[in-house]
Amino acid sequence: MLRRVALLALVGVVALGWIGAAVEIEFWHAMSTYHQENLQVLLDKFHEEFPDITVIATYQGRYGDLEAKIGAATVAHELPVIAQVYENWVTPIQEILYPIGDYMTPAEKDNIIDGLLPSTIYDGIVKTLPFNKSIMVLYYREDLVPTPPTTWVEYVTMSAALTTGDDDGDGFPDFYGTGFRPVNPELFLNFLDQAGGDILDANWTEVLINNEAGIAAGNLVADLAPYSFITNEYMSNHFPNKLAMFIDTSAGVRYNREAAENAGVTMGVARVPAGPVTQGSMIQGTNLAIFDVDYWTEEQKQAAVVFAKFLIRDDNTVFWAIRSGYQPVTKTAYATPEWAAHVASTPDQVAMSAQMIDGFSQILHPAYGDMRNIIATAFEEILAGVATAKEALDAAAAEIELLLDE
């Protein structure tokens, strides 16, 4: 009886008809290998606490596979009750997202990290919850970078100093100060935020990416380009043998550290270099979405709320972060003894935790997915030197402008 009362309080409703009866929900996710093992630990814990709810967790492949399957399932009316999603996947269909926030207390919503909360809200209602979230930080070789750069100027200066000549005669430096994956335009969006810029204005009626702040961010990319190893592969494939430092997500720490250890060097982690306005870094990763469709019962949707809130509970988001390399998604999680002990024993997490607390998320414009591709193209053009920052961003702004008219 006590467990049922607690469940009612957790969901935040007066009564649920399914209490005492079995409810089954399907959860689609993209967590493979050891992430899937950690997820299973949480699933087992959930089933122990809530034996009336059975969560069938179904691995749907990589993120691209999961996105495609959610898109197809939307058309075919075969969506799961709950799924792991990137915000821009569900922004165009936000009208069928279940209003999770209606079943959360103000304190629960306020406890979500400030930079994450805006990415959960549609039409003033929390309709998704953050799940596996990471933050961009600076990885570096401690033997080559004893003191990591803290400003844009230091970043460019150090990158230049660490870039060596062309002994093999292939027309490219043998070793680079830094590196970029242009397929990840969030790297550019870091610089845009640090310059005080944004893609659009607050009302989504004006394109800002090519204003003064945007050009400043683009010029930084152009300044770094001669000293940057450019690839669409993961940087761990080339660090530390090809480059000295790079910006990447905290979720990649395991792979980056293994690469450094295999090469016999020590890797450090620091906050990203600060721009003229902020030292911001873009939060990466997915949210949890419940689908408010008529082929699932209200009881199943409410059960999914219980499951989603369970996953972001302090003890569980801390467990997930410690075991996965992602970061806790609630403010109070960072004050738990478990997280404090983890940070104390894991020096990498000092920078990651500090960076996460003041991170920012993507905008929830319905066309953000298309905007992201446009920005990636501009980012690549600046890095390749085929366009100046102004030329690339003016072209990007013109394309984004068309999306606002659709």
Given for the second form:
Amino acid sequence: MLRRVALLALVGVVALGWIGAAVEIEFWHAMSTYHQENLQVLLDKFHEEFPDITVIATYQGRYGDLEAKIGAATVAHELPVIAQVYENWVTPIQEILYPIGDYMTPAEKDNIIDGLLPSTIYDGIVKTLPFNKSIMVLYYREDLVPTPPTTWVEYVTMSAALTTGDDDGDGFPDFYGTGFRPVNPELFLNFLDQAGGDILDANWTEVLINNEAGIAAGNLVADLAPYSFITNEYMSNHFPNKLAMFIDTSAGVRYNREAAENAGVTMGVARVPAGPVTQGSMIQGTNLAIFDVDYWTEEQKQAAVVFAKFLIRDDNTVFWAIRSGYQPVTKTAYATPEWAAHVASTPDQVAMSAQMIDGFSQILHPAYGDMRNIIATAFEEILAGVATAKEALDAAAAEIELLLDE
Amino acid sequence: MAAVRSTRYYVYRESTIRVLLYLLLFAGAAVMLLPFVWMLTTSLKTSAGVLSMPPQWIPTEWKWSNYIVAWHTSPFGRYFFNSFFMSGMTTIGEVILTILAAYAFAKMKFLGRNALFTLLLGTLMIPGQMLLVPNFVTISRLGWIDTYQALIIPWLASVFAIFLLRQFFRSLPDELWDSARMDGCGRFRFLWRIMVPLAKPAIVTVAILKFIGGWNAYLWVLVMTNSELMRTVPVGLVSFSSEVGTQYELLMAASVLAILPILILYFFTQKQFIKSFARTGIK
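Switching conditions: you have the form predicted on its own, so give me the form predicted in complex with its partner chain.
Let's see the whole complex now, leading with the same chain.
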């Protein structure tokens, strides 16, 4: 207890800028376009409030590039003090994550929304903080979909009804009911969760992906496949001219809305259709990780804690969410007047907020990255019709079992 | 009379073939140019016009300001300088080192020559991505992270270029060296005064490929640098794209600016470029 009080006092000292020497910390991120502009606003605000801490924010390319760089920097001892990370990037190096939770009050930790907290905890300690978190929701054309589907059955039925014939004779429907990006296996993981399934059991000893729930999720994908526009490009490149509805991250709302407005149609946002067990949806986006390495001083790590906590403070997480399409990450942020006003003026946000509360995060298994690739292959095979749900998921399960054996 | 008719028929036939040939070439050129035209027109569209259906070939509203916005999105002035400097230095360095190495492998006899050459060729089989982490560690140990050394020195030698030039040198007769030696010419002088001028098409190919490769380098630059001051044009281009969408009109405006130096280089070296590729068989 005494230790915790002392540590919190230290954070307080840093937070108030009472330490003599200025501290400089490097922050690697993958925020570009609109998001980078918004991040800069937050950085400017931080520097005003904490003049003794200088955050050097460096854009490190897209997520894949940032992941590669963090991987290389780990080996070369060139990590920054703090970085944006997906959970599975740092799960294998969790022992060098700074225990941010030790410098937070219980109230601060409890304030993180329930679906996000599990993905920040390693060995019982909060070691990352959620930052740019989005949730998968259903985008649809209001002119074609007056009432969005709320169940799997409705989703399949409406997709079939909205899919047109092949007037141009290219061998494919001219317009599709829905669409999928095979590179995004989180779409399948949504269905898996909705069917009551999971990749592994709670102890991570047994593979469950090909059990009854998994096959149900796979069969849904197979049922939707004939009515699905399948592409690895952004759906906003094809919506609303090529398809009527699709499931995508809330972070893409600006691009999707622009695409609809440019085509002169109105876009709606709804919760994803419910499966037999849940109406859950996978939370996307990155956390903030501070690296507990000996080439950064304790002052720098503490300064990074201050910065991370600043970013998830109610006013800042609300600002970030309003501007970006990402979602607030704290419970009290949802109760702020600013957020209430935003929700009132932005009907899309109602469904996003409701979906976020029911969101689930990726598992923190060290081999999740490899599992994700395996699931992506199975997802693509089912969509392409080259394997049945059972065949594809049995093969995926066998491969995941090998990973567990390793 | 029959002879006149035959001549007319011949001229008619030749003209028809020529017209068909030109039509075919025109069609081919149009197909090749289409992406560039699309890039140019997209760079002048509004965001609404970029993905409109049916596609807009000519913008309904010409948005020249895309170029100004794109230019100011990132420090492109610095990026262009860095790209020029990195591409130029690596090209000069690689050409010099490649000439020396290729000549040694082609015309000089020394112990282990073939084994060493085979070893070099073997390194071509290793995917670049696999080497990224070890290279990063090496650069880090040398203290070169975020420096021009990191961007230039590792790219001063290329096994592919050595292989290409070695093959070209080998096609030149050994008698040239015999004659030069009889006239009192040393190895070094023979290389630079006789071999290099004769191998000009292959050397130009190596230089052009290197410059383009350097100009387009992305992952290496991103990984080896941290500050904006050290980044190059391709890194700037990626900043128009995110995980959830792309600002196509700005990306295309910046892309037009990015390919301008390569286009200018091509216009100035067009003849040499075509000749060198034809001589070396590179496609």
